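Below sits a lone chain in C-alpha cells, taken as the form predicted on its own.
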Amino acid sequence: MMKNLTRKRILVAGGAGFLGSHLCDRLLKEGHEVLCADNFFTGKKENLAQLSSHPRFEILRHDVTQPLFVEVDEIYNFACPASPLHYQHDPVQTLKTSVLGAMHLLGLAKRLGAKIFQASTSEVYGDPTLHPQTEEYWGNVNPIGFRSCYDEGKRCAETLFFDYWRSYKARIKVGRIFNTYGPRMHPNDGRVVSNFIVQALTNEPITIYGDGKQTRSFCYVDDLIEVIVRLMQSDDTLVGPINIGNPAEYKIAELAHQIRELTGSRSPIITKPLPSDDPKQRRPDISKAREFLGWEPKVPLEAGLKATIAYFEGALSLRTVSGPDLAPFLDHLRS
C-alpha cells in the first residue's frame, strides 16, 4: 500500500481541552496522525472518547512544564487553562505552563524544523483602550493583578515565539483567540456562556457580574478551528499575530436574556460586583484574517448557542462533569 505523502504526524498540546479536542477531530478527518499531550488538569478524557479506538490517534499524559521528546511534523500549543476560575486556581502553575511550555515546545520545533502554532489570546490586550482591537495594539494589562498569571504568561509566550522566529528562524504561527464557545466547554469553567447555560438549565439565578453593559464577541468553535487550520497551512511568511474571533459584539445582559429564552428557563437574572481587571469591552478586528486567510465566521450566535445548549443538556443529564475540584475556590470568588 502506497504511503500517504500528505499525511503529517501532529502534536496537539492541551488536546483534551475544549478547543484542543475539536482540533484533534479536524486533523484526523484530514488524514493526519495526531498525538494528544495533556496533563488533564482541565482537559477531559470524555472530550476524546470518540477517538479512543482511532488507529491514527494517540494520547500521552504529559505536563508541558517538562520537556517533551517526540518526533512530529507540526505542533499546536493549546496547553494552558483558559478560564479565569481555572487559571487563578494555581497562578504560579499557570504562568509556568505558558512560559515553560512555550520554551519546551519551541525547542522541540527548532530541533525538528517543525511548524508550530501558539494559541494566544485576546487577554494580551487587557482592558483595551482601543476598540475594536487590532494586532498592532500593545494592550492595557495589569502586570500584578489576579488575571496577570494568564495575561502576562501569554504575552511572554508571544515574546518567546517571536524571539525564536528572529533568532532561529523557527516556523511560527501566532493566533490571538477571542471568546469562543461550543460543545465540550467545561460546565464549571466560570466563563460567561457556560455559566449562563448551566444556570439556565438548572433554573438557578443567571448571574451577571457588573451592570451587564460590558460587551464581548462570541465565536463558535467550528469557525475558530477552521481559521486556525488555515493559518497553520499558510505560507511560512505569515507568522502573525492574527486576531481570530467573531467581530459581532453583544452586551452580556443581551446574552443572558437570549440564553434564558432559548432554554425556556425560569431562572431570574441577578447582578453581582464585577471582578477586578475584567475588560469592559472586547471585539476583534479581523481584517488580517479576512485578507490573508480568506476567513470570516459563518455560524450565527443563535445557531451556535442551540448546539451548545444541546451539549450541556446531555452532559448534565449524564453527570459527565469532571476536572479539578474547585468548589471551595469558586465559592470564594463568587462571594
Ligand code: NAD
Given for the second form:
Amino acid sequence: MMKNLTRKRILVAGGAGFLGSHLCDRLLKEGHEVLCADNFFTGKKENLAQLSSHPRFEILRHDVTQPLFVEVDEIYNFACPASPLHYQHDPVQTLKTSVLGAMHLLGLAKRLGAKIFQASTSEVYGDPTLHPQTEEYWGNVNPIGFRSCYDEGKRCAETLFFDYWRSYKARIKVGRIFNTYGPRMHPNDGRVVSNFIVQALTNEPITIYGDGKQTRSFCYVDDLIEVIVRLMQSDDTLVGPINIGNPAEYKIAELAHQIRELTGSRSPIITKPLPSDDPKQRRPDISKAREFLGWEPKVPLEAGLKATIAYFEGALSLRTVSGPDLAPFLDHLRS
Ligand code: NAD
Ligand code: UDP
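Now that we've seen the form predicted on its own, could you pull up the form predicted together with nicotinamide-adenine-dinucleotide (NAD)?
The next block holds the full complex; its first chain is the one shown before.
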C-alpha cells in the first residue's frame, strides 16, 4: 500500500485536557497519527475514551518538566493547568511546567526541525490597561502575586519561543488564547463557565466574584481548534504572537443570568469576594487572525452555552466526570 504523504506524526503535549483532547480528535479526523503526552494532573483518560482503540492514536504518561525523545513532524504544547484554581494549587510546579516544558519541547522541535505551537494566553496581558488587547501591548502583570506563576510562566515560555526562533530558526507558532469553553471542561476546575453551569444544574447558588462588572470574551472550543490548526498550517513566516478568541465581551453578571435562564435553574445568584489580581476587562483584538488566517469565530455564546450545558447534564447524571476536587483551595485563592 502507498504511504499517505500528507499524513503527519503529531505530538500533543497536554492532550488529555479540555482543549488538547478536542485537538487530538480533530487531528485524527484529518488522517494524522497522534501521540498524546500528559501527566494527567488536570487531564483525564475519559476525555480520550472515544479514541482508546484508534489505530493512529497513542497515549504516553509523561511530565513535560522532563525531557522527551520521540520522532514527530509537529508539536502542540498545551501542557499546563489553565484554571486559576488548578494552577495556583502548586505554583512552583506550574512555573516548571511552563518554563521547563517549553524548553524541552523547543529542544525537541529544534532537533527534529518540527513546527511547534505554544498555547499562550491572554493572561500575558495581566490586568490590561489597553482595551481591547492587541498583540503589540506588553501587558500589566504583577510578577509576585497569586496569578504570577501562570502569567509569568507563560510570558517566559513566549520569550523562550522567540529566542529559539531568533537563535536557532525554530519553526514556532505562538497563539494567545482568550477564555475558551465547551464540553470536557472539568466540572470542578473553578472556571466561570463550568462553575456557573454546574451550580445552575444542581440548583446551588451561582457565585459571582466581586460586583460581576468585570468582563471576559468567551470562545467556543470548536472555533478555537479551527484557528489553531490554521495557524499551524500557515507559512513558517507567520510566527505570532496572535490573539485567538471571540471578541464578543460580556460582564460576568450577564453570563450568570444567561446561564440561569438557559438551564431553567432555581439557583439564587450570590456574590463572593473577588480573587486578587482578577483582570477587570478582557477582549481580544483579532484583526491579525482575521487578516492572516481568514478566521472568524462562528459560534455565538448562546449556542455554545447550550452545547456545554447539554454536556454537563449528561456528565453529571452519568457521574462520568472524575478528577481532583480542589474546591477546598477556593477560600485560600480569594483575597
Ligand atoms: P486543562 O487543564 O484541561 O489541560 C491541561 C493539560 O495539561 C491536562 O491534560 C494536564 O493533565 C496536562 N498537564 C499539566 N501539567 C503537565 C505536565 N507537567 N506535563 C504533562 N502534562 C501536563 O486546560 P485547557 O483549558 O485544556 O488548556 C490547555 C492549554 O491552553 C494550557 O496550556 C492553557 O494555559 C492554555 N489556555 C487555555 C485557555 C482556556 O480558556 N481554556 C485560555 C488560555 C490558554
Ligand atoms: N468568576 C466568578 N465566579 C466563579 C468563577 C469565576 O465570578 O464561580 C469570575 C472570576 O473572578 C473572573 C471571571 O469569572 O473575573 C473569569 O474567571 P475564570 O477563572 O474562568 O478565568 P480567568 O479569570 O482566568 O479569565
